[in-house]
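Here you get one chain, nothing else, as structure tokens; it is the form predicted on its own.
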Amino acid sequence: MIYLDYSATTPVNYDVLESYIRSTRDFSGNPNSIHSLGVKSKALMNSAIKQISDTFNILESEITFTSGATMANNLALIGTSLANMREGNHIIVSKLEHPSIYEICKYLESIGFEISYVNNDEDGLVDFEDLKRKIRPDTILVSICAVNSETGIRQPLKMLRQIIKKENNNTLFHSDMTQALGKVSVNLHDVDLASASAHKIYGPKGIGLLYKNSHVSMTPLLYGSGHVNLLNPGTPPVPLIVAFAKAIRLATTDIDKRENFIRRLNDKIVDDLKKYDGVLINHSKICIPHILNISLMNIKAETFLHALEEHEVYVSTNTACSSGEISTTVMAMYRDAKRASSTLRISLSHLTTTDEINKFLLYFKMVYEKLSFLKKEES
């Protein structure tokens, strides 16, 4: 199997896998119980937070743990909102988000939210001085995604942030930090929100993160009993929350070295996909290496995709959670609605082996040409 969707999600690492069998067959009380079990599990709890916040060199009190990275954007941006709306209600929004951003904008619009989308440039970049223009006194909140799931475009969000303040100092910043965790360094002080996810990063799925800076306020979205998670009320789930910081440890080591060897990969795919004239490289100057999007000018994504999984090769079209759609980012990058229409992502992983791509670039000129000739046939 050569498996090359690891942006969709990773596998889970051996020992954030034996973190959590570990913390699940040695703490079963209840952390919010005052018995001597609760208070271990709590422990162990209060541990594995600690340990995130040191690595992000935040406060233990700016963690609230979600079951997912969709879940955070929804607490980012519906529960600011909701906060602030009597400062305004005005957002702003980059075209190059993830499916569950648009999805929560159009909820805010129905309940009077205005929603702005703001341009890039032809490399994906967000044009800063669109972004000038739009910050309005009534902007509460801007969401740009730090690194784009469908093409690797990673933003600059340090200058963003100083863009935002400047135009308005009390806008809120947030950004969906899910593909970018893991595989680039991150800064969570560049935002004033941000969202993450464990199964991108080699960890358990079912839990994901929200850091919401001290200053800022929220309403919640759901109410219950518990004081460990006040914005997500409920039984922590201890075995989950150990093995993500787990995962976020180990991601977070040697970084740059694995970015390193992911960009020699890519290179090698980028320099023998573009000698097919049928084929474009829907790359820029800032997209990671760990992404790689082509459109397929003449043979159907889909039908392709399906033709190398018969090879137990596995890549997705967009986004796992916008499949079969048009590529909203790569239209915002060409404003080309057939390179836009057909595309693949090819997603790579420290874990990805230079044999491999081998065989994949095999395998993909095997059906390249067997479905171009099957075309050619048909017509």
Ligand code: PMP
The other form holds:
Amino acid sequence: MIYLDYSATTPVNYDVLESYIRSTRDFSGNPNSIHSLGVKSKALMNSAIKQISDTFNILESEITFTSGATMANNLALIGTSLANMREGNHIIVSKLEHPSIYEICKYLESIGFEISYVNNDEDGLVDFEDLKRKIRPDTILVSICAVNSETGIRQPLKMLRQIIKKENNNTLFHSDMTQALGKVSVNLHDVDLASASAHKIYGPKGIGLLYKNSHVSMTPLLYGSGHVNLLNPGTPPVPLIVAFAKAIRLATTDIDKRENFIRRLNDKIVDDLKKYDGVLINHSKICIPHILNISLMNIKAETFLHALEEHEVYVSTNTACSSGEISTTVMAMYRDAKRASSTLRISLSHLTTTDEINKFLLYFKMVYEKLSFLKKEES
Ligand code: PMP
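If the structure you just shared is the form predicted on its own, then what does the corresponding form predicted in complex with the named molecule look like?
Time for the whole complex; same chain goes first.
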């Protein structure tokens, strides 16, 4: 098998799984219980939370565990919009967001918020002038993803923060960091709120986190008991938290070394695929190397994906979470509907080997030639 869909999800790291199993087995108490079993679980959980907060140089109380990035995005956008509705009802997002952000925006629009979409250039970089123009006195929130899930476009969050705060110091800045965390270094102090997910960084499925700076007020969306996760109350999933902390620690170690290795693999694929007349590379200088997006100009991406699958090669069309026919990201970059209508995402990991890439390129050639031939026969 050649798995090249690491941006959809990653296999859980063996040591991470071990910590999950050990904490499930040995720490069965509810951390909200005041007896010794509860106290023992709470101590373990608190040390995991401390490890995460130390890694990002934030307060322990600024972390809320969620079921994943979708839930973190919901809490961030809806919770802050409701808390700040007296200050304004205007929200700005980029045209390069994950579908979950657009679904939340649709809901916010239905309850009276106004959404503006900031432009970007062909590289995918958010247009600073357009952002400045769009920020108004009633703009309560700007949400821009750190790394786009389809093409890997990385935004300069620090610079964006400066622009936002200069135009309106009360406007909050949220970033969906799901595709950035653990792949490239991130600074949570560049934003007021951030979302992330464990299953993208070799952690277990079912846990993510919301970072919320302590000065940010938020209306809770969920009500219940428990004193740890105020915005997501109930019994905290201690083994998932412990495993997530471990996954973060492992993913943030050697990040530059891994990135350089992945860049070499990415370059190798680009060098090969750019030779095909019917393949366009949707890649710019601000893309991280972990994600490579291509357009197949004469073959349906879905057909190509399934033909690769016959050789046990796994890639994505758009993102795993997008049911749309057309890639919103590729459309936002090139404004070319044909180019955006048949895209494949190849996503890489430090676990990917050069041998796997060589084999992938061979299978790509076989599939491309076969499907191009069939298409000619048909017409
Ligand atoms: N945001 C981005 C940028 C993503 O790539 C994803 C996962 N595809 C999500 C949010 C949703 O994450 P989760 O599956 O943890 O809900």
